[in-house]
Each structure stands twice: as structure tokens, then as C-alpha cells.
Amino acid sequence: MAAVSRSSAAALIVTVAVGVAAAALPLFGASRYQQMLVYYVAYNLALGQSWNLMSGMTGYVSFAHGALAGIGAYATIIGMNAGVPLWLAVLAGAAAAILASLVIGITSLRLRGIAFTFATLFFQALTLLAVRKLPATGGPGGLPLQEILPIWLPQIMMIVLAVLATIAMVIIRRSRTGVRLLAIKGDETAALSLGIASARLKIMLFCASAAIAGLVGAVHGLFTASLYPDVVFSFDTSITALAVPLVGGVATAFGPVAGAVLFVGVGEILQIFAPGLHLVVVGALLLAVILFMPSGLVPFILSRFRDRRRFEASAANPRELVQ
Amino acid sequence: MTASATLALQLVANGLVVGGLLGLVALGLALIFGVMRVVNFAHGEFITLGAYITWLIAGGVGLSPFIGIPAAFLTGAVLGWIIQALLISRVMERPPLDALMVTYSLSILGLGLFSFFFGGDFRSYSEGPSGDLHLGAITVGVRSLSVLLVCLFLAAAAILLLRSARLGLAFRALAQNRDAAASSGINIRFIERLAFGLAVGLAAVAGSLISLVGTTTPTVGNDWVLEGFVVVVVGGMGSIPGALVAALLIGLVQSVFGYVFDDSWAKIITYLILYMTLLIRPQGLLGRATEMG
């Protein structure tokens, strides 16, 4: 128990470091786009852990973690224009994410099996259609911000955002919370018969994974300064949320770093390459692991290097060959 | 015969062909889930895929629409046996999460495909049936009419298939309990395969007839299977005359609210039925409760 809580301090400590160096990087010089970068694995990481928070703990798999963000967004820069002070604008964008969450989760996490998917894929329609409809968003046209931030606000609370949502990751695996979740994505019946109220679970599951959600587009939000409903809302947001948790190691607290990082460089060598192919090789790649390594790029890795030392210690003591 | 009585008998013309399109897709959705237990997230792009090969015989070679027809059904039928054989068949002892990614990976796949080849640009053609047919004081256009003939068509053949042959028996046996039919002698594998064969055939005359109508882009499936899904889950997951009846009712209500209010009033109004079916009666009109419920 001691080893375990001992490693997990050092997990915290060392993704707070890597948080406070990224944020630092501008002092030491580092050039727009290397900020841009950096900015970009944020929110990506972000964005995937608030999906590995419901869909990689549960396996209730959500297409709406864009449009709970896009909502976010909406919320908040609407809010800022109103003269909303902006602590308070960035707090409305995660309320309004869990408002929708609530819509989705009472609907259909009652319900088991495929119900909730197909709730959250409808949602997400339904947002789009309803957001260009709606005088207060600014319809089609768009919704710019009317205040200019310094673009170095936006990038540290992306960074803020990205550790925090990590550090939740690695709190909630090693809690008796997370034994509950991963008891009912194994089996919901035994789960519920363990006495695991697996209603209120998910749904509060899913009101926290939205609220980082909708932080997260909020601060996307200030950082674009702003919105145009065809891309706020559009499917590859809510793609890019969970293909970067599946590829890096789903329901793992630091698979969806190497995800997010692997994310942004694929996509910057396919700008330079191939700019149109960004979606089919998006596609290939999830497919791919998904096919060949189902646990996630980094948990397989991780399991051929212990294989590896468990074979090499067990040939220099042929003796444990045989136990 | 008074003016809104006409206008009652147009909306339903125009209903039944929106119907019979989607009873098409949801067919071979239905199909899936009901012998696989595969939510098929890939099926809109099957029905881009067969738009596109009509679109490319007719605008492209010049050739009538109706060669597009089968010639997507063939192509669409030998890719889904394809797929169901290297792909999926390989995640079906997995858990369910797996085959719903994988099927998900085909389809960003696909339209990444599509968007590559194709572009953002509408196409059309103007090869084939044109004109309107006057039935009396609706007008019904010559190719909406074809497009009905040919939904019902299919529509009856996939019927009588699943109700009398030998074949439509294994379906519902592996449908039932997959373990029991492969122990009395059913061969899964085939029986499998054959099934997304057919559904992905199905998707494609779908999208082949939907480029007769309207206009081929690289998102048309997706808009058309959103629909698809709103009527397997009204109709029941997996229950094929339940699909087919809400298919009609589906279309019904698109023709009248687009043209009471318009066209994204009407899928606003079809997502929510959605939600009250997941709220009201999440086992569907005609499904049994099963996993959703």
C-alpha cells in the first residue's frame, strides 16, 4: 500500500513539473511555434483525458465530449461579451458542459448497453443544428470575442488545465471510486450486486468529465477569440477526444500524454505532406491499434518490456522457467 | 378534391420515398445488430461509397443509373464480406467496445477516403429517368418514383428471405444465441459475413439511389444514417419489421415538418423523437427488452 501511494506522489509531482516547465517555456525563449505546440498537446491531452475520465473508466462510450466542450465555449464567450468578469465567464462554460451532460446522462446512463453512445451522437447533431439556429450564438456567422487577452493567458490555462486533468486521472485509477468503475466496465450485473450504486455513478462521472469538457472549450474559446459553429461543433473535436486516449492507453492516466504528443506531430508532419489525408490516417491509426494492441500504444509497450526482462531474468534462472 | 387534401396526399408521396430510403439503411443496420450485435457506425459511409459509383457510371461514363444500382450492391456486398472477414470477425469475442471502435475507425477512415478523392463538391447527373408524373393532383417526379419501386422491391425481397428460407432461419438463430446456433450445425462464419454482405449491399443501392434524387458529397451517408439510427432505435434494435415501420413514419415526419417549418426543423424534431424513445421506451416500438432496456 506504502509503494503504491509512494509512486503515485511521484507521478503527481513529476506531471506538475513537466506542467510548470511547459508553461515556463517562453521565458526561456522558446519561439511561437514551439508555444504553439505545446499549447496544441495541451489541449489535445485535456480534452482526451476528460473522455478517458467517463468512457475510458466505464466503457460508456461518449461521441459529445466536442459538443460539451463546443458548449463551454459558447457559454463563456458570451458571458465575457455580456461583461462578465472572465474567472466567472471560464466557471460558466464548465456549468453549462454539465447542464448538458445531465441532458445526456438522465436520458440514457439509466439505460445499459449502446443507448448512451447513440445519445451523445444525436446530441452532438442536435447542438450544431440548434447553434445555428439561435440568435444568441451569433448563427452561421460566428461569435467573436469583443476583448483581446494577452494569447500567453490562454495557453497557461490550457497547461493548467492538462495537469489537473491528469492528476484527477491518476487520483480517481488508484481510489475505491475507480475499483467501482472498472467493476462495472467489467461486469454492470455483478457490479450492481456488489451493492455499487452504478446510476449515480455514471451520471456523476459523467457531470465531472464534462466539466472539464466545457473548461476546456472555454479556454479554447479565449484562445481562438472566435467561434464558428461548423467548427466548434464539428465531429473531429469529439474524434480527437477519444481517439487520443485509445491510442495512447485508455483508462490509463499517462497513455493519453504519449497520445496527445503523438496527436500534434502527426498532425504537423501531414500539414507539411499530405494536408487532406489528416482524417484517413486518423482513422488507420485508430483501427490499427485498436485491431492489434486493444489496451493502447503505451500499456503495450510497457507489457512487451516486462515480458522482456521477465524472459531474460527467467533464462539467466532456468529455474523460474518452470514455476 | 380540395387543396389541402392534395397537399396532405403530396407530403405522404414525399414521405414514402424519404421512408423507403431510410427503411433501406436501416435494414442493413437492423441486419447487424440483430445477427452480430454490431452497432455498424461505418454504414453511412457505405452509402456515400455507393452514391459515388453511381455517380461515377452515370456523370462519369455516361451509362444509365440503373446499371449503378447493382454495380454498388455487387461492390458494396464484396467489401462488407470483406470487412466482417479481416476486421471484424476479429474483435467479436472482444468486448462489445471493441467492435463499436472498430466499425467507428472504418468510418473516419471512409470519409477521410472520400474527402480526399472527392472534394467538397455537389455532384449530380443528369443521365437516367427525368420529368413528373401527374397522379391524379399530385406530382410525383419520375425518379422519386423509381426510387420507391426499387425500396420496395428490396424491402420485400429482404422479407420473404428472412421469413421463409433457410437461410433468414439461420439469421434469427444466430440472432437468438450464437453459441447454440454454431452447436446445432450452423456455420457462424459464413452465416456472419453473409449478413454484412448484404447490409453493406443494401447501403449502397441506398446511396445509389439517394445520388438519383439528391446531390453526392462526402458527407451525404452520414446525414442519411444518423436518420438510419433514429429508426433501428424507434423500431427496436435488431427487429427488421419494426425498423421498416418506423422507416415510413420517420420519412412522414421529415416530409411534413420540412415543409411546415424546414429541412433542419425536421431533423431536430427526428433527433428528439430519439431522446423520447430512449426516455418512454428505450426497448423500441417493436423490439423485445433486451440490452437496451
Contents of the next structure:
Amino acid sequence: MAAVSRSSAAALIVTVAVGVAAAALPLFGASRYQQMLVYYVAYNLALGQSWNLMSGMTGYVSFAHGALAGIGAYATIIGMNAGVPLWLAVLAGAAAAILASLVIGITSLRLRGIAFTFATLFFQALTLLAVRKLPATGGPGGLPLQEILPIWLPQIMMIVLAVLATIAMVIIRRSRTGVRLLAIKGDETAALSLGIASARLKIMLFCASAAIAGLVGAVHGLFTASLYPDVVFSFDTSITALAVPLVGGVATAFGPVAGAVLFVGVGEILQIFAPGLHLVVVGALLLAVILFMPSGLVPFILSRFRDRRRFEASAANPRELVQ
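And the form predicted on its own, for comparison with the form predicted together with its partner chain?
Nothing else is written out below except the one chain.
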């Protein structure tokens, strides 16, 4: 237990240190382009962790996280344009996403497997349709942010959010709640027979996951300073939320970090050589990971490293091989 606590503390310290280093990049002369790359890694990481918290830990695959982020973005920009202070407007974005998650969760979390996934897909499409029709959202023409904010502010906010989301994942992954959630993922019927209140846990987790997605959308709305429904509620956002943890390592705290770095890196390379093939390459990457590394990139590398250490230890002490 002490070893687990020490490893958790080390993981939290490393996470905070990386976040502080990323936020301090402008002080060390990083270019605007490098700062943008760090921002998008933080954006993809925070969005991926929000999906990982719910779908990675329970096995309920959601395609609603793009819509939840979009709801957070619209709530925040509408609030800012109405004169609500920045922090209250951002919190309103999280609250709106939580409210939406309650609507989805209460009605669809009783479903299992592909039925839940289709329910979240339907919610994404319905939200896009509603936002296009509502006058308060600006309709298809979009909604601009009337106040000009310094660009460094949403950058710092997104880095802090990515760090906090990763810390939340570290804590939940190594807690009793995390064990219960993984039991639900493994066999929900067996988990229910052991007295685990799966319905309550799933709703609570979906709300927490939606709060992170809503905050991600809120901060990204401040960053872009204008919202267009076809962009904000694009299916790509939900695919990104899903792809980042699946590639890096689903239900792990640091797999999405690798996934976010890889996702941004691949995107930048494709912008140069094949700008229209981003989704195709992401799809191929996902397929390759699912086929050859089902647990994700980080768990695969760690398992190979452990196997190599065991082999070297056995080679150094041949008696272990005999035994």
C-alpha cells in the first residue's frame, strides 16, 4: 500500500511539474507556434481524460463528449456576452454540460453496449439541430465573443485543466471507486451481485466527466472567440475525445498524455503532406492499436519493458528458469 501511495504521489508531482513547465514556456522564449502546439496537446488531453473517466472506466462508449464540450462553449460565450464575469461564465459552461449529462445519463445509462452508444450519437445530432435553430446561439451564422481576451489566458487555463483532469484520473484510477468502476466494466451483473451501486456510480461519473468536457469547451470557446455550430458540434470532436485515450491507453491516467501528443504530432505532419487525410489516418491508427495493442500504446510499452526485465533477471539467475 505504501508503494502504491508513493507511486501515486510521484505521478501527481510529475503531472504538476510538467504542467508548470508547459505554462512557463513563454518565459523561456518559446515561439507562438510552439505555444499553440502545447495548447492543442492540453486541449486534446483534457478532452480525452473527460472521455476516459466515463467510458474508459466503465466500458460505456460515449459519442456525446463533443456535444458536451460544445454546450459548455456556448453557455460560456452567451454568459460572457451578457456581462457575466469570466470565472462565473466558465463555471456556467460546466454546469450546463452537467445538466445535459443528467438528461442523457438518466435516460440512457440503463442501456448497455451499442444501445448506449447510439443514444449518445442521437444526442450529438439533436444538440446540433437545436443550436442551429435557437436565436440565442446565433443560429447557423455562429456566435462571436464580444470581449477580446489576451491569448495567454485560455492557454494557461487549458494547461491547468489538463493537469487537473489527469490528477483526477490518477486519484480515481487508484481508489476503491476506481476498483468498483472497473468491476462494472468487467461484468456489471456480477458487480451488482456484490452490492456495487452501478447506476448511481455511472451517473455520478458521467456528471464529473461532463463537467470536465464542459470546462474544456468553455476554455476552447474563449480561445477561438467565435462559435459556429457545424464546427463546435462536429463529429470530429467526439472522435478525438475517444481516440486520444484509446490510442494512448484506455482506463489509464497517462495513456491519454501519449495519445494527445501523438494526435497533435500526426495532425501537424499531415497538415504538411496530406491535409485532407487526418480522419483517415486517425482511423487507421485506431484500427492498428485495437488489432495489435488492445490495451493502448503506453500499457503495451510498459508490458514489454517488464517482460524484458524479467527475462534479464532470469538470465542473470538461471536457477529461476529451472524452477
